[in-house]
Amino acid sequence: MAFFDPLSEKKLLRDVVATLAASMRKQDFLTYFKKLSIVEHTKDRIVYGVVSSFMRDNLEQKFSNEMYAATIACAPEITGITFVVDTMIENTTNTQVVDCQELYKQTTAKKKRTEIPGHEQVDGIVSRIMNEKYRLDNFVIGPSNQLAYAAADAVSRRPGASYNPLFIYGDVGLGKTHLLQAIGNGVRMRLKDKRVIYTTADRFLTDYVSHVKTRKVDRMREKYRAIDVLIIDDVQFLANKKQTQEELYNIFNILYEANKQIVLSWDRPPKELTELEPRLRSRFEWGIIVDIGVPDFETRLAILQEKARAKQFILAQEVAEFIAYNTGENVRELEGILNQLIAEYELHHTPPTIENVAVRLKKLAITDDLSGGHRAARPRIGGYKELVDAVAAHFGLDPELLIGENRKKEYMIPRQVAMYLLKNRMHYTYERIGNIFSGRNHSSVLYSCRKLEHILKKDQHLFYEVNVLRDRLGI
């Protein structure tokens, strides 16, 4: 029988108990683990001591697997463990005993002091943990964000080499945070040796105040000097914080002169940042300034479809179009509605339809009235078939001939009216309208819609007929 020295033995036991505490339910650990000792420790086996036969039986029957897993995590050479009653375990002179309850309190107290939920330590700096779901390959590109995406992609491939600093601005919920975290994730994936800090302005402020209190501001600069990429989100929260701005100015210069990448975001362009010190504001203008604008209908639709695909949720095309049209301009709003629909489907097995989505949007006060006004979209009709049928009936035509390839003059205007309403009132894409009308191409549908718009400006009678149709259909 071989024993380690007392200090090593005690440390091993504390490590095993700490590992166990981290992997078990709090209630189970505090109920069944009171005091433990190591009675015997051979080359490949450990005999644990417990306070009573009751505790021994419970550990053997309920937690022997957990105890063994924690043991081999700390001592891989061990192949077996057993439990015995240790009559000396309550002896206060016995220094080889671990009080599990006390150790648990110490461990959790230490975590509360040193850990910040959602953050990690990177070379001594508190950095927010970047969400792996934010990547450039799942960022939906549209006319409103093309330049911002291109700049973010370039920075993630060659940090510090181009577009430094990169300044991204735009309103809330348009994708700034997605791009910033995607840059950080991209750098970490391609250049694993690069040290990346992603933080927010309020977290930077907290960090600075902490160093001021301990009179270690110079130490803060030294820590930031060691990183390769600094990403700060929502810089507007530093408004009127002159001392913090001064420190950011110093760190900015340190990193910039060392060709380290700096990425910042704000809700306005730098020239409008009147709450910032002029010299700090001028630093932001050294690199490239890009904005993320409000996404158009097609981009909102693509974003919604991408998020539904990522969540493996089937969303009918016409429902997706209805949501994209009626949920306005905020991407977070789109995702919020999608999450509501998924929850409703999982709880009540109710698939999303235009009707129940309209009710949901009204309850959430996203729009006041989905039955009329400039944001109305199909609350009374279920899809394109009803619209085509209504247009055909209004003009006294066969619906099949209306959507078919027949090019007789009597079908031209009614067909253009149907296409126009599908595009401008129900917000179908040109491609989808073309598919409905016997596979016509994008340019053909575009021409028909524009042709009708030109006619409506001159033909008051036809203008009246189209409005009658709109009122009848509720669009």
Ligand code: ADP
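Just so we're on the same page, rigid core means the largest C-alpha set that superposes within 1.5 Å between forms. Model, not experiment: these values are computed from the prediction. Residue numbers count along the first chain shown, from 1. What changes on going to the form predicted together with this ligand:
- Relative to the superposed rigid core, residue 277 undergoes a CA displacement smaller than 2 Å between these two forms.
- Residue 210 is not among the residues whose C-alpha shifts by 2 Å or more between these two forms once the rigid core is aligned; its shift stays under 2 Å.
- Comparing the forms between these two forms, the C-alpha position of residue 87 differs by 2 angstroms or more, with the core used for superposition.
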Second form
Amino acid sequence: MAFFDPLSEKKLLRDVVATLAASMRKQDFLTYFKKLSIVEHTKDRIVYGVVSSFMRDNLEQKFSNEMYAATIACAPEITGITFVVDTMIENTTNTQVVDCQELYKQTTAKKKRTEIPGHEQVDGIVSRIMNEKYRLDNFVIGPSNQLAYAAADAVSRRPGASYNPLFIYGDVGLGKTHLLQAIGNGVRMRLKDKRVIYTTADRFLTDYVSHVKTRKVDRMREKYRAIDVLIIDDVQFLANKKQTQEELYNIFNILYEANKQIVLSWDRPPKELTELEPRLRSRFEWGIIVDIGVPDFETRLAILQEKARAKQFILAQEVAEFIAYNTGENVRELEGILNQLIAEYELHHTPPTIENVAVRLKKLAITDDLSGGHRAARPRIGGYKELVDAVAAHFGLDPELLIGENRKKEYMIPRQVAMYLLKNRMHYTYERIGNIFSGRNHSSVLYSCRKLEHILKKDQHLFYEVNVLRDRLGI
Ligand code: ADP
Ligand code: MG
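Alright, leaving the form predicted on its own aside, put up the form predicted together with this ligand.
Full assembly next; the chain just shown is listed first.
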């Protein structure tokens, strides 16, 4: 089959060689890898070209495993590789060749400059390299995360303009890092001149400590001053680290005053924010605090399908449903299972069926029930009445009037909030909500819910109120 796009072929080749160089002993790599080319690339095979039959035999015998591992790390669809002698490899016009020795020099030189693997320097500050697979367009939206998503989306479009700081909290494995990196990637993509730093709180701490050691804390502040978007993941790590919090507070103020965007994540409920210094905590409260909750069945199913699609793995609908139905709340766990199914498929060519998935889940002690029983739902508030009462109390209204037909303006939004929460958080049907609200019809409820969603995207204050209500109700 013909070559694919020559530019991407060359990139693939460079990636494979770089992966290889990073995983092998230096001496072996420099001895056995001189020049490498791609002679042929079909949908699942690559034929690599080498300089001589001696090299070919060596690679086949000694390094085919390494080479294969590096290949599938860069091109997961590949199932086999071979080596041939490429008579064109020394031809300087041949663009499909990578000089491994040269590349090795380049990659190690680069490493020395940034020093920390997986990180890069932005204006002298160490930033984690963001994973491009974390984007807003592949973040699956559901009732458990739509507010967090909406805020992340707004921030990535207009950093510093609204929701500043944005504080996202939620349990592990529910998508905080995904959203934070998606904000960073989104800003970098749209607003190329913005300087974005993504770091974790422990990295921030290390940075701080090293500046303290060299007595250059002022210098650290100076560097951060130049940042447009500062994203710090896993701030819980700073709990009880007083001095570092102090510094974060200083940097925070500098950035905030200059209308720079700050985004933070935290893996515990906000009431545990007491582990942070009151001054810092009150800064967080200037902006918006949103949570990511546990995804419901439909969201889990959509996430699973999205992940399978991204890995070009075909998962039968009934199998996907079975997994989403039976796995827990942690999205990472869901992904782990998918990865295992893919590995199994690659090894044994057994496509997942409900039966073999059930056996696998049972092994992982995720379900005992092979017939597909449902996990217990999380406790929620009792029923709609409690919700209507809470919304009415929050807005200082009479609950009877809230569900009634009063068309006064002050009832409109609270009524929409109540309907919206019943629909999105408690999963009532439009019909049922209509009945609760003095027999309104389905489409009028639908309209109200859509309308509110629309308003929430713009009205930061109301957004916050809805969050407060949700917190209070535990939904
Ligand atoms: P956290 O940082 O909250 O512990 P992560 O962001 O690392 O969680 O999420 C764990 C995994 O689940 C990631 O691979 C992420 O892409 C995935 N994930 C979580 N929520 C979603 C979602 N709504 N849509 C798509 N992927 C998700
Ligand atoms: Mg995380």
